[in-house]
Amino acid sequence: MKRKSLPALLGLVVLSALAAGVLLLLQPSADKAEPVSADHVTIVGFSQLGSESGWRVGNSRDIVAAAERAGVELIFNNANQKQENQIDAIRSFIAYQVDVIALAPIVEEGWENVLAEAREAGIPVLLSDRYINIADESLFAGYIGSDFLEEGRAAGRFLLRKAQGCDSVRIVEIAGTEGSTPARQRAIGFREVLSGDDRFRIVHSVSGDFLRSRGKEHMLNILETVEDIDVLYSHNDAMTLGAIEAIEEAGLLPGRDIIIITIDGEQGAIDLLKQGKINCVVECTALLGDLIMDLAQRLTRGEEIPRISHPVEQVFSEFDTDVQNIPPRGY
């Protein structure tokens, strides 16, 4: 039997829920379509970690455009930053019978039950932004997203050209959310570069969630008990902004009393950049929503996907001759 198409007006409600983080749920016909007809509409369920920035707004605006461009009817969940409603909303999409599951999890530990549950349906599952530690990675179809330890990398080679002739430097750093992919890989691809090379110490290292509140609360006290600090090392934007405002309400200059070297290309950053109270923007694009729906509809016909899809991305600093030219992010 073939499954019913969700409302028309899904697009809509989608939008709602964004902020909401309302689960979008229709009940499920007994059978899931096997093989797809070519006239079949791709059901795509989605499961987002949060809003806990710009970038993650602007990823979750950019999915549910794509979805429409595509001609993809999507289901849209936003776990408000908890993994128990992202397993949660999972099974629900396994129960709805979607054709593909797409994951942005917010840490990487804890899915082999749940991705075993969507195999056993015969339902793929796609990750976005963010991987997972897994014994069987048979239970994913691909990943799509940003290479975070070559974005760490960026940022530590910007800061050995930065430093040239100094002595010393001493680097304060804002992570990630503890157990997440990029807060892992951003921090080790920055160690990477720059070990070996003794005048580099971090000499304090903090996680920030990836929100704005906690950088600037991270930075007043870094401020307070940390001396001597050269760079900041933020490893999104949100914080870094957050933490900008804690410089500056300690009197000192961003981009100048203190380096400061941001992940992500939000356009509050970019701005900051074109001001001098950023050094360096190393780009993690939230557009990703064109590649999901491609891979989605190519896995639901059956058809071998990349395991790995990467997006072309740039690293924006204070040496780029055109760095007022930057054009508008949309995030």
Given for the second form:
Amino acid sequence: MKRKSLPALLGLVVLSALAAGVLLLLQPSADKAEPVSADHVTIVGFSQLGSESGWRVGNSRDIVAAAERAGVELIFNNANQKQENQIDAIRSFIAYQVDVIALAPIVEEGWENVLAEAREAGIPVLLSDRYINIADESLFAGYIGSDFLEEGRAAGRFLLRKAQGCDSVRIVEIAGTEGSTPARQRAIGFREVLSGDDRFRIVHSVSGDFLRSRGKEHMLNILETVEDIDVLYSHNDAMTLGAIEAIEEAGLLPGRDIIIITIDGEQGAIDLLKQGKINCVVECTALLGDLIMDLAQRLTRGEEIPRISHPVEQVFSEFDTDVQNIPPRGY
Ligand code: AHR
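Form predicted alone done; form predicted together with alpha-L-arabinofuranose now:
Let's see the whole complex now, leading with the same chain.
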């Protein structure tokens, strides 16, 4: 059976690694039933959830660049924060008979049917960045992304150290997209570390959907309605940058009047750490592209891949002696 022509309806961006910087429409190639030859070019359909943050934009850019480096043909679709667009994109990848589908899922629930369709078509699915909640985990081949629970714990551990000698610590939390893995697990990991120490109270928690605009909006509201804020725990840098604008507009000093803990490690957040306006940045790397392409090529060759691959990540904070020397981040 030959590959069908690419559905134009979705406006999929088709990138060829063989012609860097040139947009090409892919032509049907190898028959799916045939074993892949040594010179087979892997075709990956990537469903990106959106472009809500600098992290996400950097992640997309890295995936496109990694495909070029690896000689992978990439069909990239941006779902603009809508799960239904991701499902449509996956169906389109199935119709086109890509070798591997990579999915960065906006939320954890609701993937059963479309992943069953991918399995029916014999196309392996690789989860990127975020996890899913599904009864039959054999519907995806593996996951490559951060350990969000550990990120939440690292944020909590920084605060435990920072709060030495304090009698009470009032925390506000601006969380990520409801129903997403990072929002759920960053909240759990943070609470896990602080629970049992009744000096710490999360006095307000709200979802900012990982958006800078919501971070600012929520922080303006919090500053008017919540008394005696000691700490802001923000689930990503985009919301943190917005919240810092609000804090400064209120005449307060971020990093001093309010301790700021953030997650991601965008260049903008690292710059503010260097200026003392952020106290701790827990890294969540956006640079997943090379790992994704490597796993996709292994899947295409029919090889086993690890169920879970976490990148190595670090914590940058005011306690580090070499904060001023943190190298450029790349996103
Ligand atoms: O899923 C990773 C998170 O999504 C990043 O922390 C955030 O910036 C992005 O929007």
